[in-house]
Protein chains: 2
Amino acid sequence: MTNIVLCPNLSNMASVKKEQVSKVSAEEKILSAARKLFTERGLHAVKTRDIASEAGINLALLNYYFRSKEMLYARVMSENLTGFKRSVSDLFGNENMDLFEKIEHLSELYFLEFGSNPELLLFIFNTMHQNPELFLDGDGMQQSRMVLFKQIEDLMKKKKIKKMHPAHVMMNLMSMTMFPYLMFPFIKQRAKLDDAQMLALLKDRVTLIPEWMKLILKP
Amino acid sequence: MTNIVLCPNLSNMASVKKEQVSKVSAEEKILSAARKLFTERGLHAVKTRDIASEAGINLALLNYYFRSKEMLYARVMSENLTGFKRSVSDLFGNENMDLFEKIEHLSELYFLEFGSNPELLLFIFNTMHQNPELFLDGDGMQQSRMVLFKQIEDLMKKKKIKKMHPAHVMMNLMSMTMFPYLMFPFIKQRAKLDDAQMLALLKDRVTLIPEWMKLILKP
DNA sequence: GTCTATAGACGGATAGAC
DNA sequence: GTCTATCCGTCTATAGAC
């Protein structure tokens, strides 16, 4: 996988002083190997030896750079989560975007994030169950979700929809956008699809989901 | 990894006649401790010593009854999965039940199964990703799903819905029924609900989901 | 910075007493 | 059937050469 080492250009060795050109550092090789393995198998099923050999470096280097396996895990986890939480928060909190437009952007965000890495979502849920404290909202996220929630409540009030709790709308949105990525291997196998067809289906959902959400919100 | 072979339990069928009277046998104590811990944390995060102490028995007994940790795991997994797969298959395959009635029964089935044990669904998905071979359908399931799928296709043909793949209907159904159980801890915390309120919400969905599915299928 | 070699702890499994 | 004691491989972490 990621062991792409760009060959330094032999004709101008002199200019290689600052490293922009060439090798991925050992630290980065370890990080990306760890990200891959931890995300696929979790903390305990992955041994430091696995990471070292996947990264093509020596076992001792892992401790040299990251002190311990746990610290490396924490680092990977934090990187996996923060970028993701940030983009969702920004989207939810946008006061000037229409609800259904927001829903479409959310679908697309997930498609980009999870379509290329179906294991990540499962990893996130495992983390959420095992280390819920990592998901305690910062002020930013809390406020952002309020914005989205208010948009939903306003719409329901306007449409006079009273018989269901607004949380159901939120659950349905989350379910329809995220769950298919968890079912990825399952659906692929059952429907006898290859990766490309599967991705095409998931991409269709980016525009279909807002339509379904409209239907659910307009009885 | 090691070949986990699902072995139907033949070992203690005969011995069940005794014991109604009093104490739970050591074997059962181990099984229920293992079920709890494996379901919560997975195979590798659980140590045999954890199981022994949770069960209140000695470490050696675990091997005495189950030969090895992995065999115990396989046993627990098999018990978790087979009952569940069976009831879904029976429901899907019922030729005489209307599609939306079937959807309502499915919602209810999941409510009963996962409402009382939110960790189980996550466990199932982890297993699905790590040991997909355990989910290869028997003939029964394969045929059952065909029955359901045909009902969906027939309805879509009748309603002249052409712009979406029938698989989306299946994905939406699965998403809306199952995903909220995965989000359980998340939703509870965000919406500041207690367990009872949360369960009430999930129970509402049993009747709401068929209605939403109707809306999605009737543009 | 990167390697080899190894210390030291942990965890699964078993021998053997009762 | 149930226990204690222990074996032995595996794993993380580190010492020390280069």
Second form
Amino acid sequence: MTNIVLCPNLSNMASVKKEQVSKVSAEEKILSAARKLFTERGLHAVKTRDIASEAGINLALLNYYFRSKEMLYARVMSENLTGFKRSVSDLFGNENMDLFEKIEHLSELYFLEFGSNPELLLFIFNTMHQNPELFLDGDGMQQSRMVLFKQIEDLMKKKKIKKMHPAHVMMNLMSMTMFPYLMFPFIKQRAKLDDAQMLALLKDRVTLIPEWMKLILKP
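So that was the form predicted together with the DNA. Now I'd like the form predicted on its own, please.
So it's only the chain below, everything else dropped.
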């Protein structure tokens, strides 16, 4: 009769795997809860105990994975930023899309991203000041920017849009798309609007911005 020898470490290996699965699960629960609460309330209005409660875990476990609320916020926003940069890069680098189509899609992207997550735009601006190289390299940003600038220059050579430095086109576009989200609370207060009315106003800009850009660039 053949004796079957079990690996003495088999039970330990199973425990390690189970612990790894639990670790991934707990970390994802924390990140999911943090994304939800940071989006709804912003960094300063959220406490770590709120995140732990939303994730269904105890505060000690949250502190084990993330030593501070700020570290967790940076992790969540960095993930959001990576996805946002990839979307912008894919859009700018699309050689088969008309310039004004790109502007309309960009306006829509900004509304979808920043209308529901205004904290992301503040994070982007802080990151730009602290680590501008993150927006110059990686995720195809440099290549896609070259495609966009060439598209603008070609339209200028064909006299289809007004001749100017392509950077002016970008600055005008960024001002129109980003500024209202940065000034969201101020504009809302001054215009005496509630959140729903302010978002409706921003949604109007998805179609208005391409029209305004056409007027600015008209030869």
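Bear in mind that the values here come from a model prediction, so they are computed numbers and not experimental data. Residue numbers count along the first chain shown, from 1. In this text, the rigid core denotes the largest set of C-alpha atoms whose superposition between the two forms falls within 1.5 Å.
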Tell me whether R35 goes with Y64 when the chain is split into two rigid parts between these two forms.
yes
Rounded to the whole degree, the smaller rigid unit turns between these two forms by 34
Once both forms sit on the same core, give the Cα displacement of R49 between these two forms in angstrom.
7.3
